[in-house]
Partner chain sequence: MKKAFLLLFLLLLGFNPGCGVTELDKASIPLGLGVDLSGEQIVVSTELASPIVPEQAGSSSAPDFYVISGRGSTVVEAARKITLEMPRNPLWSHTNSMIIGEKLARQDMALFMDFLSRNRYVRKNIPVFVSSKSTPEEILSVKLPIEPHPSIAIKNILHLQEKQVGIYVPIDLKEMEFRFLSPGIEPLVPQVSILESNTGKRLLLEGAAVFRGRKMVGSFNEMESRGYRWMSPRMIQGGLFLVPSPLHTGKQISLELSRSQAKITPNLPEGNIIMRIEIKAEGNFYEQNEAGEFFTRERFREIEELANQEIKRQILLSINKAQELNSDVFGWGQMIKQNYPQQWGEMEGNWDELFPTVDKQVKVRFSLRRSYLADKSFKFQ
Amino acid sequence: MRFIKSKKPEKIDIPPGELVEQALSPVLQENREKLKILLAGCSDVVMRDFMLASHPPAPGLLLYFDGLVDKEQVALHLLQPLLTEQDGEDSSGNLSPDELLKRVQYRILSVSEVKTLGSIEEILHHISSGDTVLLIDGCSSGLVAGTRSWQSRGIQTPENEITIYGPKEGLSETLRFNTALLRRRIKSSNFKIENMIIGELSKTDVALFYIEHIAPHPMVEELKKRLQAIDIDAVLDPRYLVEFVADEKRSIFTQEQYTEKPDRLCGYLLEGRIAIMVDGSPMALILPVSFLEYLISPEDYYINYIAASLFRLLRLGAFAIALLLPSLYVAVITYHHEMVPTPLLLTLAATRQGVPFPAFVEALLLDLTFELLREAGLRLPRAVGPAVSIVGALIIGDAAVRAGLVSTPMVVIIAATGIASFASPSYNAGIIIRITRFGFLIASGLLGFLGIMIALILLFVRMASLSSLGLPYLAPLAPFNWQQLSDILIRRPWFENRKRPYLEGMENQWRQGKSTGG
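Chain shown above in sequence, structure on its own - the form predicted alone:
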């Protein structure tokens, strides 16, 4: 067997960017020099030279990053078979370099995942992902073996989505572990997982999840198009992608949902939604989503449907309280005294004696203080954060009342508002409430109930103008669909839940009982 004789390559004077785009050379030494230039300063790279046990022996090179590969697998399933005598050596001398490469791929290596590559760029991507690359002198192609193994956080209970009933598993930072969690729950060939690489420097693995014939095909293609158009140096979390794929990029109204529960993610997929996951993040991004779905808790589907329906109505009431209670109180105290009974009005007036601020300023100061305490509690260590926020609120509230800076009813109003805002099962909805509440407070301070109504109209008009990947943001309220709206206001029992929430372009809308008619 003849090999291309390795010769000392001339000094390579090519910019690294052009080196990356080059195809592999049949001369191993040239490939080695190019890789040394590109990987200069990378102390964790391992370049292992060896002689392939062929007749005659052929020079080879193993390339990987220390810490990303399973060294035992590299030693037992790559190096050992390559260095020991191969079967059929008597005929190996008649093999060309490319035939020898195929022989190594199909008969020698015992790694489960082996494929060919042909460029420097592919080599850099695969070794950065934890694979091992094999180059043989005389071959203009190389082999990549799946040897990925790195330290990662195991499957744990989600921290942000606590449920009493239902599965306790949470997504982890390793993308392949997450795909397995989902594949175990949806055992169908229609469940598609498409991978793409985003990030000029990070080369991040991004996965797109959807169920064929349930997720609308035009919606899937549109999301793929938006993802492929992203040109950024690095992607470290799904939130990096949100502002690129959102329909409305300059709005406080978030048009996506996040979850770290595999069961909840599968529930969204079965309703025709599309999910995006990024390697290195335990959060899944779900599109499209309507605002009313933020009020649905994943635990609703694990308890009795009557109790779940009552809890949904309770959360809807808590949403109204968190949004409107301070502004309604300010409007009544400032402009609309006739709206409350006289004894109650006299009690409120007595408590406000000596307070130097109008009701609007009083509510604004207390609300800002409450938000400040909440942020401080989130940023502090978990062992002291809740205690500091609760004790701080009690001490500051009591001290403010004793000093005559605020009235006692206002402290009660802000406290009830804060408790109601915690009832929202979605952090996205909580952010929207916390921001828009100040707008309603200002409107009520200026015009009373009229200002609140104007603010409500503007809020609904703005929300009605938004969409999430083509889905109207207020669906099924606008456009109105009573069948779907009834399943959001209450939790419909499974034996009556025959259809999925309809999305434009959905082919299979039936959950059950298709043969029994509409």
The other form holds:
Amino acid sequence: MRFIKSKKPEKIDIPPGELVEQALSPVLQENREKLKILLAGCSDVVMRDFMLASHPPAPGLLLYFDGLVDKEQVALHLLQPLLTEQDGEDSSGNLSPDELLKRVQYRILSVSEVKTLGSIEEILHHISSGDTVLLIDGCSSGLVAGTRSWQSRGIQTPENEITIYGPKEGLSETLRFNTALLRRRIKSSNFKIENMIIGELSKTDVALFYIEHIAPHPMVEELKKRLQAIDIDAVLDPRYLVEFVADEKRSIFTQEQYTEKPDRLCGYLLEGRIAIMVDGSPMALILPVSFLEYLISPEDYYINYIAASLFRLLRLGAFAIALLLPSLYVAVITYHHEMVPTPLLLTLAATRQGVPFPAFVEALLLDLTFELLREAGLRLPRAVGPAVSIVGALIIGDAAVRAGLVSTPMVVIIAATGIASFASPSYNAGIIIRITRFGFLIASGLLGFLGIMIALILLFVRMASLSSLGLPYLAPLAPFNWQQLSDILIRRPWFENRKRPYLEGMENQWRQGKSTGG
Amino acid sequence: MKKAFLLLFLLLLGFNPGCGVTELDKASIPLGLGVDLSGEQIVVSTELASPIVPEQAGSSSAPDFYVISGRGSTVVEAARKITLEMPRNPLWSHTNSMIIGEKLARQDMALFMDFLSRNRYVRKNIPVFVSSKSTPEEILSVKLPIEPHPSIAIKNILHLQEKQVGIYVPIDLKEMEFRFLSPGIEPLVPQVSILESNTGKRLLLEGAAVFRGRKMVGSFNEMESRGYRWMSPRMIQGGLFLVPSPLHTGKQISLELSRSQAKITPNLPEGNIIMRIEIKAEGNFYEQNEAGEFFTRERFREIEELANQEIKRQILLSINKAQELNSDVFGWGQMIKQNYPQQWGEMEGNWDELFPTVDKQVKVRFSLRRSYLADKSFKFQ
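Having seen the form predicted alone, could you now give me the structure of the form predicted in complex with its partner chain?
So here's everything in the complex, that chain up top.
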């Protein structure tokens, strides 16, 4: 609205702000003038004047945004009946404007969704959402027909969450498709999809997904309260919202999970989590999430549970490697040589001959280079990708060693760290680890193992102090709950997985037996 | 609170300007450590590994190690002399073996033990040797085939022979310290000597040094060392020994020991001291250098009996030598102390005089288990 205010009105002396809030006038021409002012410069708006085939013929106006509506539907189910449908035998002669409108709504229009509206503001909102508005001279309210239809990407396999087994569908940018994808998976009236509109300018549809009785009620209410308090011009992605909604806003430890996979999203919903989706973004945001849950890959639930459990442990190992390996290596070769087996130490000593930097600086440089390569590679056009990987692998890896700038074991260490950090099934967790790793490196370069221990303690203290919508960030570990922790470290088979992970305020914890319905 | 933590951390970092940092390219790696006596001066020698460049591994252009020695009136002074010759900081924690010169061992171990017990860099779990007919410096300088580092080689030989042949019992610094410090037990340390052959010098384990009080008083030969090994308090595993063949005079049978456990109990009847030694062992038939048929129940018994006698013979040889040298390497005094603490109180003062008079009863039960791939003798037809 602020945006509209800044524009000067042209003919009518009323400022557009007030114009918007005005009710519709019975005179079509007046409404038309007002709308023309408001929509000046919107080249994609279509205003179709026509004569209603009634007695006497009444002038009418169809209003929609080109590209957002199904033009065929507008022509066939709106325009054609309006132009051709004669008055029936019951109403020969003069109908009052209200009766005329009722007749058009109930007898003439063959579109499934038709509503009445009474203000300019509503008109603007509906046409920008893809509906078609019908105004008839003499009526002080208009009709809105649901004709939304636009080009979209369609349902594709998510590119960044690849699984071998399991459903392949991905969420897309259109919120309505996404709700359908989810509703198809959970056919229960307890599965709630609550809509709200956030964004003064963008008026974005934001949907809140949860399953009643499973998602803790106070948590849902709290989240709704926090969302409603948001005052922002536009929302383009759920990330915009989470920074308002998070428990601890100033932290790199992200307290939410993202997914593009409807099956994964449903899995979370069934554990009592709440999802937020924003129209225009295929990413679903899941709250609350604890750190250890970043270990879980959606595929774990689609493969043999023993294999999945082993993979999870492997991923836990990869977490530790990605976080600690460079700092452990630096600590060992600058402070704690006695920890290296003698033959290895001899080899290490040989490879470090003539390397100009201390091991710490070497690790820092190489790790930064690796991050740089990764960051550059992320957005490379496909054609350039191989070139950069050649530069990365050959120039950085091989030539730097030959030139004596870095030692070979350090290249191996950094490479292993890089590989391990890719093993994280959650991009969020990967980011956390990549950043904290440098902290560990600095600590170990300054104090060796003591430094690593101090950094670890600080890390755990910090993580333990966080929460996600009230769920402690280190949840099954601190506060300790063996039952749930074991479910995160390994994947329990479904027949043993009788209870959902507990959330404060969850009404129905049973997955099997008892009353599972919720 | 958060800021306080952060501040504390930063302060910690600030006050620690890299103490204890040793970059590997500024460090040297001593693999072996030797001490000896030369005239009145202590000689400390160390074998420093030169780093192996992976690409050059195998090519013998550069030497694999250097031996540096320093002399001084104390160990520390001698070690400091080494520092003056070495541009790098030694990482003593990688010392693999410790070699004590025979000269020093025979003169007085006090020259060295105090330094050793205080030193926090050298690990206490590395094996100790006493040099025999050579100095530690010479032993550390021997360039061996296959294994480039003599200190690692001698350590490996010691552990390998323990498992395969079963002669010498390894002893580490910690155990040696303990035995010097405790009454009623003396150290027995394997000896290493240099073997001159046509193909060059090699290292050889030969005998074990027997200590009494502050110095070395003699050594065990191979048989005596084997006898000592049978009496180890822990279970021993592995080893080969020969018994005369019951079928053919002059021929021998090799038996392999799979495990053996000794139980030694002191008895004090009426002022006498009797050590009752019971050995329970199990082993396998390994070879014979004849073609006789052994695999009958009676023959097995016969072989077992012969094994019993052989083990007993070795044990008695060992005890006799120890009593001759008057050194309680078996720790009998400790056993009496544990079983009869009061009587030990009386004996402790004159254990030197009592030890040679101790009586022994040896009982061995060896049982033969397997004969590996053949259940019959090799018959020529």
